[in-house]
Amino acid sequence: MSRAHEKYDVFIGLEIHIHLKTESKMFCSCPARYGDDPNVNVCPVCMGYPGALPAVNERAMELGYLVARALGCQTAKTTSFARKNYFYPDMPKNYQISQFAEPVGLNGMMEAGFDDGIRGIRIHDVHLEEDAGKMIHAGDVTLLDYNRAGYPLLEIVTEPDLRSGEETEAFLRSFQRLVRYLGVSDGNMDEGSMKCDANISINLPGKGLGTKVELKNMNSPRFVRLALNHEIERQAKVLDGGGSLVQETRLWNENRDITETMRRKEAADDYRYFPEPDIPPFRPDEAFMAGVETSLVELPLARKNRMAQEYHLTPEQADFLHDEKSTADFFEETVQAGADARTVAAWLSSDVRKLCNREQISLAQSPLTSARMGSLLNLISSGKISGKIAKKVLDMVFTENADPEAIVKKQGWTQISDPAELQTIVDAVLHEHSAVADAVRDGDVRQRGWLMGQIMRASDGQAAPNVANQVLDKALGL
């Protein structure tokens, strides 16, 4: 954490931007798609060519209304756009459409877990516009990719309530999770699907905001906590040396790890907003709003305490499930078909996650489901096999993509519980092991979890436990 902190009060305020799930733009029908070669998803609607009239996208505004009620906000009655009239050479109309006066939502709050514990970050708006194109510098000549340029975008805003880089990559994390949960964005900064401006500003404690200056090109949270502390360290040795701060937009510069100006910050009147006059406002009626509700589902945070609580796990295991939705799903799923849930937990966290991280793959992703999770727990449970043979029986989960019971059938791997044949293994073992078997029974009784493990890897693993145990023990004399 920044060494400032000890001396100013930090104020950092986030403008993030999320590309919405949607198939087409916000206002033409051309695909809302990532990858595609350039320019090919374009028309005059958001080539801006002169009389073609731009339609909202009703998708596009159910889940920037789904948001809102997720935040908290006061989800509007009535909302209308506007034009942003700012130069933007990535934008064919040189202007943007966007809300201003009638946001879908205001006065939001969102929590999330910091350091310090849980607390609550205010929500200033959430409203929905356009984005622009996208610029390729080639040596001396830049290139125009016009196939972003009206993707529907979600702007959120927050208040000033972050303190720290620490506090700010921690609040984007879970922002991130809370989109993908709604199924709203898949939230990816690398791919510009979500996008963050910090604004920051410093100031001896008790005196109030500071001079904003405002961070750009940070495309991921760890970009964003080294900007705004390297931001922090600045403004303070600015302040310490009797200088005063300017209000202007810096980039951060991840080669050099530092920011350098990009312009003076403009101000809201700046960019002359004025009533959008080809579209309509918008009235959500009741069937709308009662859609947005039926597509509310339990946020992150709510579905981890909660988990934690009811099936007793550890803040570990309860941080690791409820970080994707469809593990949480997958945990949950588990469980209810029979499964115990810290057994459950304790597989996902640890060998599902090694197997899931050596192919490079999701759990969602992967061969194995709930019911096949299921039935892998309950052939532990019922002694059918051990515990070491399931981890090979996942390992073929994995690469042969077949079910636990199929797998154990064919690999001839289930547990030998017959006493008689256990016999055999032990007093086999105890015969070539005959100097340590003798040091049991007169009393080195450390070394009998010796003999129990040459008896598992005589056996391949397949010893039924509890009865290899008991026969190992009347051999001995026990």
Given for the second form:
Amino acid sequence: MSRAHEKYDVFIGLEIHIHLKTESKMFCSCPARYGDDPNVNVCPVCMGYPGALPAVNERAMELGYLVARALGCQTAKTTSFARKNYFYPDMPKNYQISQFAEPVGLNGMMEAGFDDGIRGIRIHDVHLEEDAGKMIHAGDVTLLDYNRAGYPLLEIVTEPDLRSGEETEAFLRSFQRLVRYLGVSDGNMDEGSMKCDANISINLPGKGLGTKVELKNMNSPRFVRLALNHEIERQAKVLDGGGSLVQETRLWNENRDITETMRRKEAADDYRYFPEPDIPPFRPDEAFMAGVETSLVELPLARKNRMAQEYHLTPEQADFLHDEKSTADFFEETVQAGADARTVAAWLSSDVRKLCNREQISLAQSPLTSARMGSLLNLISSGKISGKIAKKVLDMVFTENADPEAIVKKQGWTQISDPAELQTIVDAVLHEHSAVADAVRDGDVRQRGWLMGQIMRASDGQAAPNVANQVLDKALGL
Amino acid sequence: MQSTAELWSALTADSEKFAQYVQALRDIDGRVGSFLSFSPQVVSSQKTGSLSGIPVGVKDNIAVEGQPLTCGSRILENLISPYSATAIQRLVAEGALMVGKTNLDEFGMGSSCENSALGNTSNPWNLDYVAGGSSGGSAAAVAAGLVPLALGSDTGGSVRQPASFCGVYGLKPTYGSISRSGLTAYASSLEVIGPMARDLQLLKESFRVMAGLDSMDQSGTAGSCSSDQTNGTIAVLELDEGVLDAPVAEAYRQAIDALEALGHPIKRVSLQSLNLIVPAYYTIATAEASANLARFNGIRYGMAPTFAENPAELMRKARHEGFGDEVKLRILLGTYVLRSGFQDQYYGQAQKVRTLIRQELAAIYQDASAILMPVFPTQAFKKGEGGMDEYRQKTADVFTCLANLAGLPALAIPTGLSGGLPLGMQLMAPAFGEERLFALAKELEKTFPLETPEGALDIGSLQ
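Can I have the other form now, the form predicted in complex with the partner chain, not the form predicted on its own?
Starting with the chain above, the whole complex follows.
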């Protein structure tokens, strides 16, 4: 906590926008897809042609309710759309279809882990809306790409319950994890599938909220932290010096690491909201809500705590394993197939993680499946390969995209752990080096190691050391 | 005898006769000015169906793929629609021919067609008089015999008033019964596409073809009207002395008498909310218009200034130069009534009036099959300076706005002539009661046979 925190209470609230993962746009059947040539995914509806009407994407509606439900909101018995009126060149209709009086969710709470433990951050509301196009300034012309216009957005508005840049960053990372767990959004701030604006005020302790400043243009959770911390210090300095703050919108300048005034607010923006006459209110029926319940998954924080307890994981392991749902699923699938939980956890959080980093892929994208992980661990526990060989096998799973058994077989890395088979090798070695064997029998145990080396050599290094040792000791009468 | 539909179908199927028809239409429309654009080449795509070969004039705020969609405005003067309205697609699927786009008050805002930036439409009965509005071009085209069927849109009377001024039938269907997809929005919660014709059977068939739910318009409605339990009782709106011009008042009496003579019990009713109708209508209509017309900014289509410093200036210039005064007035009014802090006073209040009106009408329909009332307090008025001022035109919308605020179907029925200009009355039914209206109109047809203006196109002469 900074010096400013000792003197002032800090209040941070967020407006988070996520692009919903749907096939088509919010109000028309154009593909909701990134990366296509400009202005190809457009139609009269999303281009705002005269007479074109919006038709609600039911999948987006489902995802909206799912997030509202996951955030513990009261989900709306009736939800409706409104027009938010303002002129902007990249907004085809010059009003945005959004939700105002009846959003999909209200009064929720999201728990997240902070330095001082788990705390709930209140959610004011969750509402659906449409995205605008993209404006590109190129020299003395302005270009417009409407592919993104009408893309389904979900806005999540929190109460000002966060207290620092660090907390906010942690909250955002938890939030990203949540939407990825639910499969509703990629939640990538750098790719633009998630956006976060913050409002922040500071005040003397016990005095309540101060003068609100809005922060924009923060393109990663890290920038959100830096911008907020910079802003807390800036505001504290103003108040320390006896000055007063201005209600305004400021932009984060990531090149200079400072916030800069964008516009001062004389009065509140007047968006002249009124009910969208083109879209009747939506009243989810039982089947719809049952579908939402079915899509609900165990949320990240709950899963982390459960896995830590159930599988006796270290906090670091639990943290790592729950970060991505696919990793947690991978882990639990492998354990359920019979592998030892802590062994799986150890492999995933060390060797597997390193290989994923080396290949720059996620576990889910990697050739390693939970079945392959299980069989690799099985090869070790049954004594077929050593831990050292196993690491080589794992590497080859990544490079060759093959099953561990096949790799072991192809490479001839199977250990010989059958005592009878080893007996034959041991007998042959002792016969060949009978003088050394006799010396050991007579008490010169120092040479026993040399004999073991001969056994390994005779077996092409495949003798399982522990079994070979036992057979050798027995043959030497030790 | 051949039906109107059959006569037209035969005419348009014959290329030689069709060419004669096109020429006759051009000659007559040179005087009337009902069409803004005319595309007779579409005859080649003739399909078989219940409207096979029927030429249709389409109000130029309804999208027809490949044809202009000007809305009577400079700002859309060069726009060609990339798609067709659902209503148009359904008519075309039944073989109808979309032959051209008709004049209108800019974006449907007006009662005379004089607010069009692109055309000058006259009443075929007397070229010194207005055709009415906003669907004046469609009404004039039908009255002048240029097309047997035309589409208008009715936001506050825009089908019924010009139909009445020009002496043709004009239907404002139940809100949502015909998809609005492709109808340029003026006041979304009030308006609906409606047909105009001189032939009741054709009017009815075109409504049947266009009506029905559409996935492109989620505000659509479907339903049916419960059977009449009132013995065909007609409620008649009692009006103060002097509200109607003398010829209209006389026509109103005649229509009441005619219905009574046809055996309909007459029940006199009054409407408490009558004085609230026009203020509520203009509050809602302008509020919605202020948002609906925001999309016209010269960027993606439509008129753009030759030079602008930046996108914001481009939008300002396009709107300043592209919109007419009446449109600007209504956008300003709508922006005003939607301001934060003023919504309860205006928009919210108007919505309450709407509920009140619906309740009052529902009570009347307990004892009546339909309500009879005038369409407009006057007949067609003179064009230009000698006409009706804009404010009076607005207050005169009272009888037509009622059906829009309540979402109910209403049919304008020609009831003869006075002073060489048509007279008309309207019947309004409960939701989805269009069939009831057609039946009543059929009954009245004998009392008030349709008149034809001099100089109208006579397809009989082309046979």
